[in-house]
Structure formats: C-alpha cells, structure tokens
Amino acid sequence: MIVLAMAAAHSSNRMLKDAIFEANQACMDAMAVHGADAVTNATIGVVLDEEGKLAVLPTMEKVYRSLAMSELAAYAPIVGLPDYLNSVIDLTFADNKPEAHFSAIATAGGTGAIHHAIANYAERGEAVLTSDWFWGNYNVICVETGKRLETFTLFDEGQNFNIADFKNKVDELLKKQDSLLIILNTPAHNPTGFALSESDWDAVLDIVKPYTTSKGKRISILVDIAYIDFAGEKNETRKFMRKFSNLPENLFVMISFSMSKSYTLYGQRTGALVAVSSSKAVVDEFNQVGKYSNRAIWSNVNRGAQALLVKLQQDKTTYAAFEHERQELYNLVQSRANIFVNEAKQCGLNFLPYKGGFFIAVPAKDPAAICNKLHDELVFAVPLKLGIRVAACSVSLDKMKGIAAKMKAAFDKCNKA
C-alpha cells in the first residue's frame, strides 16, 4: 500500500516533540506503578502544593465561582473586554508605567501573545532572535509562522548576561535583516530562573538604539514576563520597565501577560499582548493586527477568565487577599529552590544563576543520559538541549532534599560509564 502526504508541503513533515509532557508522562507511568508518595515529579511547570495536587488560590477560585453563567458563556470582543484590557496594563507594569503609548489584546494565553509578536513583528523567512537556554514553544511559533530561531548565550564565564555574545549576534543579524524580533524571557527566566538586571536591560537598550537611526531598519523587543510574579516584590521586578521610556518611533516594546501561573488558572488560556511605543500610529497599527489574528486564529478569548481578572482587580479588598494567598504561593517555591541551591553548592553540583520563578537549570552535556539514571531515584527532570530543568514548583519541600545530591551522584556515574 501507498502512503500518500496529503498535508501541505510546509506542514507534512511537522511532528511534535516536547521534552517537558515526555518527561511527566514518564513520570506519571512511574507513579503509576511505584505509588506518587515514591516518585519526585520535578517536571511539569505548574505549582503543586506539599499534598502534589495542583495548588489554586482560593480568593481566584471563590470569584471565578461567582461570575454568572453569561459572563462564562457569552462571547467576548475580538480584542478582549476594554476592562480586562485596561487591568493588564495596569497590573503588567504596577507602578513602573513608562512615558509611552500603551495598548492591549486579550490572546490565548502567554503563547498566544508570544505567537501574535513572532507572526506580526518578524519578517516571513526572516531570524527572530532568543537566548540558547529558552522555552521550546518558542521555535514551534517560529516554524509554524515560517520564521527561524536564532540564539545567542546567555551566559559568560563569570555566569552573567552575556552582553557581548547578544551584541555580536544583534550585529550579525542586522547586516541581513531591515528588521529583527528579540525575545527576553525575564524575570523568573524558563528554564533557568536567571533575570536581567537593569544594567543588563541599559546595555541591551544601548546596543539596539544605534540601529534606529539607520533608515529602514526596524527592532522591536518581546518581553515574556509570564513567571513574573514569582520573581519577588512587584515593583522591584518592575522596575526595568521605566526604561521604555521615549524610544525611538522605530523601537518597538511588547510584554506577554499570562494568566496561567500568576492567577493560577493554567487550562482557561488566558493572557494578553501589550504594546509599549513612543508613536501612536504605532499602537493603532498594533490594534489592527492583533485584532486581525485574533480573528483569525481563535475569533475571541476566554470571556470568563477576563471577567474574572477585572472582579478581583476592581474590589481592592478582595485583590489584597488574593495577592496575599499569591504571595504564600511565591514563598513556597522560593524555599522549595533555596533547598535545591543550597543543597547543590555544598555537593558541588554546578548549576545556572537562579533569582526567581518555577524552574532550576543544571547544564549537562548529555542531558538525557542523566535523568535516566535519576529515574532509578524515581526522580524525573525535564532534558534539554543544553542541560536539565528541575521544576521547583512541582516538588514538595520534603521532596525537594536531596534531588541535588542525587543529581551529582548520576553526573558522576554518568562520567565514569
């Protein structure tokens, strides 16, 4: 029999493979067969609480409950509810709003956000430029929408942002391309947790802003701030954004907002692309755009989960007891990592500059041939390309001691076979 391909030419040869639902799904066969009180589930990116049941804040859950059938069933505008617009604005920047003109579509999530800046503000065929520790998504965004992911490293030798590296490839970049997308993952970077400090972000600015004055040539920067409130105190994580500041017209800032981690409502799909720009014709142009995919891709967003986000935001009572239950949550994965740091340096276990957010990263050389050998612990990570992401989120505190030291015992194992 003849297989005939009966997909598109660009589409017939795309096959998914994602690390992080492979390895869970090693993880829950383990669970299934050992019992989930012996398995550590250091995979998935959602905060499980000492229980390992998914951790939902209360005041969320008590709203989301209240809303009324007709604000779940309902339609909501393509570009999202003007209120729910106007909250991610004010909630994405807190105190720290820049001089700027300011804008909002409501998208599918923190992905669908990232997706509309790579479709929209990169060239068909073109490089959007990332770290090489970076989430996978997004290279699928980038293929799906026929562009390409080029990286530069993120870190030197001394473990900081490595400005000169982003500098030489911003370079590279623009002697072939009149326009580039560059994609900061910061605060509470995934996968390593590391996040730019305001120095980083002057350096970054300063390298970019020579090329607007080069006619033609256009930049435009997404930060994906989706872990953000699990970085530390609002304003102090914040504070990078005043830097936005009167940039050039040809300078272009989006924020991805998520509603996943910081609301713990991870299955509604709900977040939100917002446009910062020194130009307002810039903005309407944003509007355009994203209502046109929006339109395209998923006609509207989740109405409940937006109607949800302005109800808590808009009784200042009710949003200082979620923040509060917020707060508790970000506590817990702070201590579930400082184990895993402090157990790590005094194994001598070498990992990535952790300052906030769900994940850890240990670089490896081979990645996969380490979390085989964990999983004889019944200790599952995620491999990467270049290393292993251990989820703080997901792993108990008791869970959480020792991993470190076990993670050492494989990689010396693993350099003697």
Second form
There are 2 protein chains.
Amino acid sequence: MIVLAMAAAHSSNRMLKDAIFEANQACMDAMAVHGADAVTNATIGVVLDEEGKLAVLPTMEKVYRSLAMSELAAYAPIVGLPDYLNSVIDLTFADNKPEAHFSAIATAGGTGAIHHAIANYAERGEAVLTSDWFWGNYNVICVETGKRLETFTLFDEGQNFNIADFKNKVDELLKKQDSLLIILNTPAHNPTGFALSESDWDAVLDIVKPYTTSKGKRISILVDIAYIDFAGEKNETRKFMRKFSNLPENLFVMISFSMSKSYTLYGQRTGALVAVSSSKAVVDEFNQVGKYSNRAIWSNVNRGAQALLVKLQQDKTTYAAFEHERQELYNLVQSRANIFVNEAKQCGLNFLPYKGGFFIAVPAKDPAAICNKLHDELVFAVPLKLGIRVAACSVSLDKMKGIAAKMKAAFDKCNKA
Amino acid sequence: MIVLAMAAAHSSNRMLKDAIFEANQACMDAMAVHGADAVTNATIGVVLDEEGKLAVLPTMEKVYRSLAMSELAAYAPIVGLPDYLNSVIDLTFADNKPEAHFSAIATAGGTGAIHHAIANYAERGEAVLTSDWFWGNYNVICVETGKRLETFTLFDEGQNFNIADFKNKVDELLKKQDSLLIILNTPAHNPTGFALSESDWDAVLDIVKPYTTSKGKRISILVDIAYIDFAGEKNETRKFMRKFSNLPENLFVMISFSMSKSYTLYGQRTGALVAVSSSKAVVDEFNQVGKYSNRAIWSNVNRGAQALLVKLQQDKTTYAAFEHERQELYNLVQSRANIFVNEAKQCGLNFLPYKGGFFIAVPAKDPAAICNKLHDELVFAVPLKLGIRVAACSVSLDKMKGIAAKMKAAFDKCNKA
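Same protein, different form: I have the form predicted alone, so give me the form predicted in complex with a further copy of the same chain.
Everything in the complex follows now, all chains and molecules, and the chain you saw is the first one.
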C-alpha cells in the first residue's frame, strides 16, 4: 500500500523556501574552494565583529555568567517573569510611553511575538497586511496559522513611504473584512533599512482611524521593532510611540520585542509581545489569549534570558555600560552600511532608502541572476523576490569596500546579456 | 463606543484554567501564615531536593557552565543542531531502536513537541484521542490548533489498562474520521505514574493495525515520554520501543523528548519530536512540516541547551557521571513515592497504579472538597477533574510521611458530611 502523506491536509504540502540558507550555503562552498579571506559573505543576519566572529556584548555576557543555575534551570511563569515584563515595557518605550494601558507576554523570540499577534489578532482565512518588501517569515506564520498575507507597495516613485498605496490596500481589505491586522516593521526595516518618519506615522493613523467609528471594525497594528537598537538614538527612534496615546478602543497596537539583536542573544529565543490600548478590557483580553497561546505552544519561555534582562536593566551602572557597548556595535554596523551607501551613490547603483539596521536592499528585476553574477566576484548576497539583500551587520569594513561597484557591474552585465 | 473583543473570534473566549497554579498559590498563602516548615506543598511538578530547593544535576551544570558564549548566543539551525538531533535519537531509544527510519526536530520543550504533533498530525475539527487521566495541556493544545480532545477510560475495574475502552474509542472515532492521532503518556504517566506493560502495548498495536489495511486510514501515535528517566532502568523502560519495528506505512509513531525533567533543565525550553516510520517518505514529510512549523512559531530552538546535550552525551565518562547523578535523583523520588504508596495501602486509601515518575493520583468524586479538607492539615495537593495529584518529586521524605493517612481522613470526613 502506498501512503502519500501522513500529515494533516492543511500541513502536508507546506515547504519552506529558505533563500538565506541557500545563499549562505553557496558562500560556504565557495569558501571551501577559495578560502575565507577571498570570499565576502553578505548573507548573514547577525552582527559579526571585524574578525568575522559573532559579536557578543561583554556586559551582557558578564551578567549572563553571573546567573545562578536555579535561575537558568527553573520554569518561568507561563506569561513570563513579572520583572521581565516590566523591563520589557520600559525598554520598549524608553521615554516615549504613550498614555495608554500596557501589558506584555514573554514569547520565544521576536518570531514568537509575531506568531501570537497573527494567530490571535487576525481572523482565520482573512488577510494580514504588510509592505511588499517584507521579512519572508510573516508569510510563513500566516500560512501556519491559517491566515493570508497581502501587501501594499512600500515605496512610491520618489522612494518615499507610499501612503497612497497603503490607503488603497487598507480601504480594499476593510471593504471585505471587519478585522484587519497591519504589520509595520520599523525602524530599521528588514530588508531595506527604511523607517517610517513621524509624518508617515501620522498618515498611517489618519488612514485607519476613520474606520474605528464604523460599527464592528477592529484594527490592530503590529510594530516589529526587532532592529530598533541599530537604528539610531534611543528616544529618537522611539518617538513615534507617543502617537499611540488615547487611540480609539478598537485600534489596538502591539509591539514585538526581541532580545536577539538588541542583546546579541539570538539563540536564547526570548522576546515579548507588548500591548498598547486605551481600553483595559482589550489589554485584559490580550493577557488571556496570550497566556493561552503560551501554554499551548511552549508552556513558558526561557527563564535564564528573562532573568538576564532583569538583572541587566535594573542596575543603572551596568545598563549604562551595556548601552555604551551596544552603541559601539551600532556604530560599526552603520560604518559598514555607509561604505556601501556612499559607493553606491558614486557608481550610480540604485538602492532603497537605508536609515539604519542590519540590511540594505537593492531592487532588481531578476535578483537571482544578479546574485549569481556576483558569485564570479566571490560576493554572496541574498536574492529576495524584489531585489537583493546585503548584510551590513556581518560584512567587515574592509570587505564592504567595492561591493556596490561589483553589484553595479553585475547589473550592467545582466542588462547586456 | 464599547468594544468587547479585539482578538479574533477563534481566540477571544479562550481562558486558561490553571488548577496547579491556584493550588500552589493557596499553599504559598498558608506558608506566609504558618511558616514553610509547617506546610506541605505537594503541588510542584519539578524535583526539589530534601531542603526544598530545585535539584540541578551537578554534571549538567558543569557542562552548561563550560559552553562558550557564542554557543549560547548564536542562532541554531531551524530544525536544530544536527548533533543535537542525533543525540536525541540515541537517548530516546538507548538500546531499543526499532527497525525503522528516524528523524527528529528540535522543539521548545516537550510542550512544543506535543504542539507540533497535534498541529500537524490531526485534521482540523477532528478528534485527538488520549486517556481520561491526562495532562490538561493536551486539551489546551487541541483548542489552540483547532482540534478536539476525546478520551478513553484509562483503567478498568481492576485498575489495569482498559484495553476494551481503548478499542471502543478507536473504533468509534475511525468510523467518523480517516485520520487519528492517539496520545499515550507512558511510562511514568502524568498524573498517575502508570505505565503500559509490554502486553498493553501489544494490545494497542493489535487494535490499530487492522485499520491500516483500510484505504485512506492514517493512524499516528504520539508517545509522551517526558518522565521516562524517572520510571526505572533505561532499557527496561524503553523496551516497548522495539515494537515500532516495521509498522505499516500508515501507522506513524512520534515520541516527544524533553530536557525539562531528564536533564533538570526545565526553564531552558528544549525538547524534540522524534519520528519513527517504515516509510522514508513519511519521515521526509515529517521533516518538511516540522521545519515549517518551527520557522513559523519560534524560528529556532535554544542553541545553548542543544549544545549542552551534545557535549554531555558525546563524552562517555561525563555522561556516565551524569546518569549516576540522575539515578540518585530517581531513587529519591521513588523513595518519596514509596512512603505514600505503603502508607496508602496500610490505611486503605485507594490510589492508582503507580509505577514511577513525578506524581501519584488518588481518584475522588469531589477532588476540590478533599483538597480543601486537606488544607486544614496544611497539606496542599492539586485537585484535578478525576482525582487528586500528589507530587512525589517535590515533597521531602519527612513531609511525605503521614500524607496518605491525612488524605484518607479527609475522604472519611467528606463522606460523612
């Protein structure tokens, strides 16, 4: 007897396409042949130091190493350690707490936070809205949870935030569905490095607010701030959060917090989903559904990493030292990005408006062809659907030099061919 | 405008009932009044030492402390570190590998493994089958993933495995649905400490196998072995796994592996789902859907804990030392359980057949009433639906003495009332 599938009908044909893994594998293969020094790996999404090693912030390590084994080994409460959740809320907003009710739920990394928002704040079978340049995992989470991802065009012709298309898509979807979850990854958007300006945020809120007076409409905005601490000055990059003051009750804001990038603790899988609402009832419901999802999916979240954040944040001197180290790491990433940006301008390579973060994006009609052509120069980047992702976080200053020109040449060759 | 709910329709009315938390809270309140020494807390589901502190196995701690920070901080591959997955398979079966294809996917704890099995191996809206004494979270996971939990009666009148009712329920469900996921938590079942015997397992397989010749029927068995290393000798407790050799292709076995209890690393949230099938295609599909779920839900799993297991298991001397320490911890838990079991027999308190593990269960018509009565004696246990759960894992030898008699007295008082 031949059995084609044992998995459930909704799962069995799911197949993860992993462009980043494939690009990285191609790079590893090239390194094996040509040696690591000759090859540039612009595929990796973590900060590496100038020697190509994972950058781990020393004060974070010191505090982590000081944790008692019982703190590392014991279960955490289902929703997270109370002190962790308080620290998360303080760190999320810095001095920009809006007038609102808050809550937070510990999650398995930023991914877990986004998962919970999509799982619990979009109706089954309905659309979740994000920009056409997006972290591919948003779509994977939508499929896993039985939702559908739709996109608006992120940039207009002047490479500004495309307010008109955002409005079109919101209008279109809210004709068809009463509930809408919108995901905005800002500042330091993955993969472009773009950030919504203060006036972009005003436009976004002005577009969705009129719907809140319609009976039964429910709008949620998830702000993915995974890269925020590599986007600029703490309070400058968080200023937009003040706009979440006194929103209508049926306009709900969630913010996904991640320790991966901001604390160089990627592999410990610790994050949180933060809720902001003018309604206590909405926040209570958030706690209730988040607790349920936590219990059902991972029972509770890595206690050690939670304890680390608390210990790190509660001692002002320690946290100041940590922030100083992180600032230096941010400066390093920014310097690498600046090399690419300046060289791209010089050689006339079009790239998307980079304002900070781990990645720079170059739009392309056939990203795979350009990336393949770049392999001749032993430069490896990630071909996405709409263009090429270059990792400023992981390419050393020295190796970053010349990438833009090589990419421009690859475009020229592909155009000729 | 009044908004009742912002969450999606399928989520908004979910409310976690947490009997364990409530019982533990009542105990904490009593400790605040009477002092910790006067109070017995039999609600906690982790091994505490005789002083009431979390038991952490020293060799595990030593190895954990030896991990490089990069190993703790880096992302793991989506499906897990390859060496971790190999270690998991070796540790799951010990010397009892069936003739079959294997695979494993790292998950966030044992809960994550059970989540993936239910999410991907039961059809939406259909029933998952487990015993009527069950870990309550199975139901939470079913609700979260849009499935339904149904139960068979675990014990017959002689307190043996109720083969007849298992068969009834399998027959009944397979009349209505083509696919069936069966969850068996054995050995050291939570909350009874029961284990299926070799002949119980033969009966289970004899009941489901005839269905595999029917066109389109797909049967999956998830064996939850969270407590297996507190159930007896390594290969004795795993002997049943040999029965998974050369099963029909449409009878798929999954085993949920957890580092929580077996490695005293509860809070690091690291486990795995192991696949056993005579069909390579079924295992390939398992890898594919598991990878998809991992990426969608938590992206990847705690790398540090994975690296720990590899380092611990790959050095034979280290692992032998670790196993010796764990054996001592098992002996301690078993000694505590023996006190209860012997005293219960002496005073005529009926309890379910305990063969090992963290918990002993006492059937009761009104578990809450018995537990409340026990509070007068400053003994705190967990009232479940069908009875009372007593934690042998966390009550010291000294405090365990007399609990059975106090419980018997509570039953007698409640019966009189």
